[in-house]
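Starting off, we have a lone chain in the form predicted on its own, written out as structure tokens.
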Amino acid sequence: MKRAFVSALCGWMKEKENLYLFTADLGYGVMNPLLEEHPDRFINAGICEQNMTSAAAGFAAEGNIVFTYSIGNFPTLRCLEQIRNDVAYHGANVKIVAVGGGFAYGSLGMSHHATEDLAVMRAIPGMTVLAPADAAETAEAVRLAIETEGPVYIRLGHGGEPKVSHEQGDIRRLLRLKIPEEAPRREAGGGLPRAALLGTGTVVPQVERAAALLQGRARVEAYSVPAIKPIDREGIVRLGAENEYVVTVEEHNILGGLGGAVAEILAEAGAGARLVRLGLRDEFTQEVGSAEYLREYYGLDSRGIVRRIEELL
């Protein structure tokens, strides 16, 4: 996803001379294509994310589009006041990119586990929040960020993420879920139970595997939800009407992220589906290990998702 981000940004820099990238002292190997093609628009701010964010807001005030880039929680929580006061309050054209969301930096412990970022950034007025699942969604997220006036947050994985299916999630328009018009409505009694599995970010491949494993025991469809804010309210309400269960899966606290957003929508709409939120349950991670290990430990791998749904059924 990192390379997809750099490739997409390089392409846009050829079209837009007012497009800049600020980084907090990292990314040189991955950033080499950008450094070679556009060295005058790559600015290393050093390990001072607060200053990087305020400087980006200043550049944006002069009519530029500025991407800021760092790892884990550093481009968000470390400089949250600058994001709120300097960027969002002024509607600045600053696009904040965090590489390694969720458990990507699992071996470095909770300080590097970005598991509250979606909720925090979603709560900031005027902030668009995107969490692409693979390289294709990443390229679309960059496009959408550039075309969106005002602040945008993009949460990326660390790299090497598998390609996900896009038959259900529409990568051409990240702000909408693609739900077939001919999808049957939920019927009372009889038949297999229906469930919609909604994942965001790099956990989506686990969601897709879980849906495949559950076939025959339930009618399950997996959906990638790369846009957390604005989220596809109409699509989620429809899924709530058509299914007995809506299950959200995220490498994030269940409070305020994807699960929180879906809960708000279903409650306000009075949709009939039961909502189940899978993620960290109002806790900090206490374990250290690879992203795969942490997903398994917290029940966010495909087998953990299947076990939870089997309990419901």
Second form
Amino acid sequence: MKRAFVSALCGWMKEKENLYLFTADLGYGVMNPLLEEHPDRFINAGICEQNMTSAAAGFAAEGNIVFTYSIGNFPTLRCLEQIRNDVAYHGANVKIVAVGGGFAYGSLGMSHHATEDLAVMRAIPGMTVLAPADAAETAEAVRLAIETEGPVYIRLGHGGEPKVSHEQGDIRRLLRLKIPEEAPRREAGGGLPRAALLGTGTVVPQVERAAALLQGRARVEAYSVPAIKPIDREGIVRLGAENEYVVTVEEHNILGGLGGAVAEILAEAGAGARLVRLGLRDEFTQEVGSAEYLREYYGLDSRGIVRRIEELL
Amino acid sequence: MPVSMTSEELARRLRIHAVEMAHFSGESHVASALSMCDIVAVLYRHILRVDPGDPGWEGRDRFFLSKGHACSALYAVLAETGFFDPALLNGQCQNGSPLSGHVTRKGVPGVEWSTGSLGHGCCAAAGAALNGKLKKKDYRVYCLLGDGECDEGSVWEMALFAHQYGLDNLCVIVDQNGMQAMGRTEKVADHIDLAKKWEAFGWEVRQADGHSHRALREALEGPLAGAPLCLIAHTVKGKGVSFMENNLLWHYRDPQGEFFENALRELEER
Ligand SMILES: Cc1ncc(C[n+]2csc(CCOP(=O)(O)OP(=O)(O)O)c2C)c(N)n1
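Now show me the form predicted in complex with its partner chain; what you just gave was the form predicted on its own.
Expanding to the full complex; the earlier chain stays at the top.
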């Protein structure tokens, strides 16, 4: 995903002369295409996330578009007030990019697990929050970020994410995943409980697989939700009305991220579905291991998701 | 660790551990760890007053590893000096291991502070030193910083604070290997003269060859200076493995195949 990001950005730099990337001393290797094609659009601010962010805001205010780039929590939580006051309050055209959202840096430990970023960034007024699931969604997120006037946060995976199955579509909407096994027709499926699974970012392939595993036991639809804010309110209200269960899955605290956003909408709409939020239950990841290992440990792999839904049915 | 083991021999063993840990975990920062092996070997062999049998002993000297990405060297020195079983080392970063890729104190005896985001450990160290001052405790607080880490503003906020509160029980060691994540320090964010900067903040500054155990001991064993102490240790990133020395690739790459064998051979022959 980070390669898809850099390649999309390089493409846009050809079209937009006022487009820049600021990094806080990260991007070794990955940034090579950008350094070759547009060396003058690359600014390494040093290991100084706070100054990088405020300087990006000041630079953007002069008519530029700036992507700030780092990993994990460094481009967000490390410089949060700079984001709030300098970027967001000033409506600066700054796009914050974090590589390695969620469990991507699993074995590197607590400091590198970004599992509150969506909630924190969502709470900043005027901030658009995007968490693409694969390379195609990433390219669309970069487009949307550039086309959006003002602050945007993009949470990326690390690399090697599988492609997810929906047709290319507007990433501001819920994107319906094609579930491999043909879903039972309305007649055949009559009487089965209905559930909608929503996932965001790198956990989407797990949601996809869980939905496939559940076919026949429930009528399951699954969606990728790359846009956490603004989120597809209408789509969620509709799912809330049509289903008995809405299940959100995220490599994130269940407070304030995708699950939080969906909860707010369903509650306000008085929608009938029961909501189940899967994610970290207000805790730090205490475990060390790969992203797959952590997903399994916290019940966010396809089997964990299926297990949880079977308990409900 | 046998009492007779020299700090030099200890450092050599730490380097072997660091290379093996990166090999088995598939993670790296091995060059960052090799840079600091002599410093932690001298600290744990000669300087720090700690008790592996009672890691939380209140009177212990505190050691904060602020450049937490280089933790294999710290885990290794703790294991070698009896804080925990060295058999755990080669499982670092693997599923279910207590040892994460940035230093954690959860479940790891002897680790003072969990770090990984640069520019935090030193500030927590200043807090521990303040407690020592206010409560008239005789423990000392040591902290190891990267020179790239000195880009972070929080380091300099700490420098103001430590001077203001007269924290002469605090010693910051800067592992000055001249490199950070994207290049040489002077090419990324030039510190010009780090010693002068610390001096200007009111610190006593000493300098030493960060791979000479005698020089490190002399600098660290001197009396309290009446001011917080900054020891600038001149080091080589990747020290001890010829092809890793001053080569940024080994900030990121894990040694496999021939690289692994050659690295071990060099360290074993030393
Ligand atoms: C706040 C923060 N920003 C970025 C990083 C990513 N990072 C890890 S190591 C490193 C370079 C550190 O250089 P230095 O402090 O000189 O240590 P060395 O590895 O050279 O010993 C960077 C930028 C981080 N860990 N924390």
